[in-house]
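The form predicted on its own is given below as one chain in structure tokens.
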Amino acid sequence: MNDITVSAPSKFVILGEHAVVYGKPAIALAIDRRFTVRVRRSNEFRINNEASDIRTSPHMRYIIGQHNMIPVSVNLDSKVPAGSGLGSSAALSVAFSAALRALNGFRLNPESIAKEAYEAEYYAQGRGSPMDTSVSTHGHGIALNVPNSKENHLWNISKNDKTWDISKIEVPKMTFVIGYTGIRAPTGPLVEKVRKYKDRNKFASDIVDEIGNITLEGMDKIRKNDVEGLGKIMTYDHKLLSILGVSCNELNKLVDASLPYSYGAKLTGSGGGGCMVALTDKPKIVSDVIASRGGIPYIVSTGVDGVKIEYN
């Protein structure tokens, strides 16, 4: 083949945010913005038609080094805020593994490929768990930590101590808002923050336990398709997410205009800017007065398909 086209969808975590840290189950959907990687062989490493210096893009850097491959011109087209906390740097290498992959002639390899875009997250940013990159690659939904049937496995993944279980989750199509605050708010303090707070402050430790406890109620809602369940445990994990002292100003804004046009809202990722997301039938209003309050609004729908080659 001359030229390869794959896209991968970005993300949200829905449910689990912090907990997870701490062994407790996480939820994560994929969505239908998605992140377009045209690759073909070069006699230069190009991106968008300009010749580039491989240094600069850890996340290819990692992943071409695996193939042992010759340069190759890429072309990025991405309908993923950078970082909003929606997965755009996973989508990327989700889709440029493949990509790889299928430019050599190997058939998609769903388990590798997110394994090996994983590596190449933690290559360029030294930390993360797969949560990402295995959404991104499975599509749909995707678990950490929960307790599975055979049949919902996908796969492990473990970096250094750590071995993380993956499980699929059927995902219902669902119309979400999500706002971003524009404000990027870096994960490691405000992990930090929390691990703190649970340290020296009982009660803390009881919030965690309690996130992780709703977010196994929110999967069975999702499996159900009950939205109004869904929303309702939403918006108190959003409480919950709030005493642990991550959420903010301008996500509470948003919120709360959010909520009274939605089944329920709450903030997504480590918190401290980045995106809220609401789940709701009335997107238009949901997205006007989350405009309307400062925030950036994308309308999105879930139960989307993961990695896959675009065929002209």
The other form holds:
Amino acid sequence: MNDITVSAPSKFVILGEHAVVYGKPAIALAIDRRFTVRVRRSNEFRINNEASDIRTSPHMRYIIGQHNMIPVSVNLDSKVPAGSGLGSSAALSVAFSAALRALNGFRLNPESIAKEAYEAEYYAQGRGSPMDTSVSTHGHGIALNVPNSKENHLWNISKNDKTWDISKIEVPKMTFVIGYTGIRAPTGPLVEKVRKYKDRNKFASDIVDEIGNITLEGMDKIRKNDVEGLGKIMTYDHKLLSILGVSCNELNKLVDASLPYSYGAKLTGSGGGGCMVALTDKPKIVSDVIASRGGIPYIVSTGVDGVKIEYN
Ligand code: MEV
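May I ask for the structure of the form predicted together with (R)-mevalonate (MEV) now, the form predicted on its own having been displayed?
Whole complex next, starting from this chain.
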């Protein structure tokens, strides 16, 4: 085999961000915006048809290092903005890990890919949960830290003294509009902000517990394809996250503008910028109002496959 094309989906967090840091449940959904990676053996490292040392990308350097690989030529095509919180680096890591395995003639084992891609993310960022890499590998939806989910158990991922229990959720086709504020807001300081608030204040700790409770309710709504119920929980979650101090004017503006045409809307990911998401059956209108308030809209669908070989 001398030419392999693999794609992996990006994602958004529908419920549970920030609370997941304290062991509460969180749910991420894969979306139909994919990262595509084409690899072939070469006599030098190349990216997008130009000689380049792909080991300058920490994600690819880590993964190459796991595969005792001769030089490869890599073509990358991403349908999501980098640094927006939609998991583009996780999708790259997942697709690249799968592509190298296929190039070496191995069958794709999702658990091994999810674990290797998570290690690559950790190597590149020094932190983070395995939520993005697991959902990009499995597709559809995944939940972390859900109690009693034996029949839906996918895999455990451990790092240092922490173990995450990852379970799968079948996700119906739903339409969402993601609104990117264009603001890159690093996750670390926002997680720290919530940690300090929570440590000082019982009220903040109750909010984190409440996010955990509504995330479990939301999982039930997803399974039942109850878009109205799910939308209400999303909007409530946005209020709780705002009280924790992780929203911002730009996110609130896009959420408020979307709500009259949506079942619900909220920030997604760490907040402070990045993206919001609205669940709607009027995607064109929501997309227009997001654009008119200065956001960059993406109409996306859920219920999509995880990592897969496109051509070989
Ligand atoms: C960021 O996408 C989600 C957070 O909960 C951080 C994390 O889980 O690592 C804010």
